[in-house]
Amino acid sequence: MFGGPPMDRLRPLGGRKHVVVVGAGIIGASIAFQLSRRSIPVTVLDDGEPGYGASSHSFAWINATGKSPDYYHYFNRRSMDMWARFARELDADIGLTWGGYLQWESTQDGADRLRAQLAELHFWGYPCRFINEREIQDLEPGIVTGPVLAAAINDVEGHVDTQKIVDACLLRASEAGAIVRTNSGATGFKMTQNANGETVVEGVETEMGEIPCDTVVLAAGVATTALAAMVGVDLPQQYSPGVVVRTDPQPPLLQKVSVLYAPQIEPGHSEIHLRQMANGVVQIGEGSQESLNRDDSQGHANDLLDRATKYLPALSGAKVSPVPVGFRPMPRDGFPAIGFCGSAPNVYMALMHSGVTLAPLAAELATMEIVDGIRVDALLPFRPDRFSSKGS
């Protein structure tokens, strides 16, 4: 089940090998982040500008609510530990927040779903705990919460900046002697036989010309599917487009807590989700990861704003934009797909979901594994080589 070279063909990049990093959005960044720290020759492609893929559409929760299986949750919630060492290690402002995230339902089914989860969360350990209305009024005066049948709050989760992550680690990176190419993609790979006969990258394509390398990151979020392919890799992705919108700056609304999870107003409408930025914006979303909505329209937005007003009518001035449709990066069960391939054995894949969440955990192992040759246990569940293994 679990694919990856053997030992024995994974060798320490100590003699400064040259590593190319396919993708400069969150995940892409963090890891060439964590090279440069290696003192490990990097060159970053994007073909856009960095951060500008499904990092500047993401809704920015660092959280472990709702991730299942348990390897999964801790998994999570081991790279969220991480998040406050990993800013210290940027020395920048990234827009972290914390304080914990407030849900309520307003109906049976609705309650019965949140009993259920906290119930799994209780018995990982996570610290969330049932309240009543009165202790959400007393936390968050400025919402208005309707009908409350289920509460629940954890004071460990939070959110970032992604576009400030990534300025960060791409500058961090620079600084340390790494190349940045902007709107300079992949377009294909030099493809040479390795002394054991095994087929390799030798160099990335661009329309700027090759880059020779010894190893190849694919962190192009929605687009390594494709790229995966180029190099004979089965990564398949699930179909995830995402929509939020964004307000234009507003006075501090929440006081405690970072992040609400607000139920449906009425039956047709998805449950809203919404945070404040440091600048004030607040980003408000809709549904869960597995929504659809590719909605992306002044009317829509309008319609989100008008249903995050209800809870919290502070918001009743604002202006609303809505953010072009986006897709998120999804293998296709739903969970990363980080490590080398059997079948390119020095191409190594980093294919997030909750990729803000996982951004510092993913980019210190990634960089242990390409740079020290060695193998993490902990990521065993997620190597890439699990869909070719299934035949898929």
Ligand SMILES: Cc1cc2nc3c(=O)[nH]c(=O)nc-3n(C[C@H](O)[C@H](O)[C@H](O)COP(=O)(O)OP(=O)(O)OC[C@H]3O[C@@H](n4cnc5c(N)ncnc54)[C@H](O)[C@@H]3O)c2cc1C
Second form
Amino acid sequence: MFGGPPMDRLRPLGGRKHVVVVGAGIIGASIAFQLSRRSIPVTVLDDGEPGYGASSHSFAWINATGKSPDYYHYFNRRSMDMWARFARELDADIGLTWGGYLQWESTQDGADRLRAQLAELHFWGYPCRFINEREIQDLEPGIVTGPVLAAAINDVEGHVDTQKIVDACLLRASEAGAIVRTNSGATGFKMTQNANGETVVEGVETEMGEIPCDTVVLAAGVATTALAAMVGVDLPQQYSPGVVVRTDPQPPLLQKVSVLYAPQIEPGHSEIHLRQMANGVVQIGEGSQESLNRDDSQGHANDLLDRATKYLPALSGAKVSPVPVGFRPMPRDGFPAIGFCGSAPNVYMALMHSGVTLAPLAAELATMEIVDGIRVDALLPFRPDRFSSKGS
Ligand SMILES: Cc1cc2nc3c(=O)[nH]c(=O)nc-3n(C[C@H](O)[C@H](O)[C@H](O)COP(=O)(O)OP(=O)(O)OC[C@H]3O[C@@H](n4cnc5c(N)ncnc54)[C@H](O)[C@@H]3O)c2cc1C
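Here we have the form predicted on its own; I need the corresponding form predicted together with this ligand.
First the chain shown before, then all remaining chains and molecules of the complex.
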């Protein structure tokens, strides 16, 4: 129903065959790390510096709130639950911070939406609950909420430092023998016909020459669509710019909760979300996790900080820097695109939004599919072939 190559085209990679991972953001780096744990020889290519793509612009919230329908929620949740193990496997400081998520609403519409969202999350067994204004104050005395018509909290969400994860994954992969080439992107692919008459990639072309490969992973974020087209795969994306600004390091602002989602200050403004990283820097974004925003001016950064300061007065001395607009890797229907494709049987696609939440699971499942030649049912709704008329 959802496409993907038929089982008879899936073969274990086995042996010590060579995988080229194109893209060293959180997804490519995590996959390279997992492949190298299975002793697969890996070359990682990035046309810039590792982690400087969407991963460096991310709000990096590990969450399953706001992820519908049910199978997508469970997919995110499964990855959330893997983060502690992923951190242990990496054995490095990755800025992993738990504490949960607090949201409150000050308008009737907002309160109705929040109640409907909680009803759905409760139906799926997600451990979130309503709380009142007094409980918010007891939990987080530094917050000035304004009117509260509905509020909800969960204890299970958190955030990470994406650059630390990318660096840790590549370090561990390198220690296991992986080659990491920066400022050296894939410029094309050398195609050939294999013994089964299939068109496969036998080499990844770069400005420094061709790298022979048995399997290619395309994890190049927004650039994945253009690279996929080079191997005959249609992988359309939405245009999804976003802006998350950063303050200078601040003393701890929150006692327990790790991510705040606060209502609009006045009509015409959107909601804001914020988190404080382990190094004290506060990240502030607006709207939902998918909201489109291209304003990376200092004025907009100041406005976001002003709005955040109304809710967290301790931010009043903070300085904020604009961060250039980031572009979410976003398949056209908003869901991940993970797996081999019928028309390019040795090219594995790994393109997704919420790639921070999903990195541990996506990397583990991709590695199983690539190395063991198996097909994971949990990935069926997310096969890249769903976009392709050539999909099988
Ligand atoms: C504003 C914003 C907020 C977000 N908030 C969240 C959030 O709260 N929670 C969450 O889970 N997700 C969030 N996301 C999404 C998440 O950040 C992304 O899904 C994730 O970072 C994608 O990682 P990636 O490795 O696929 O892509 P990227 O980080 O973009 O990495 C792709 C890499 O490929 C390289 N590349 C490109 N072309 C080539 C080439 N030809 N050859 C070699 N290398 C190439 C690039 O240089 C880049 O380093 C957010 C994203 C944005 C932009």
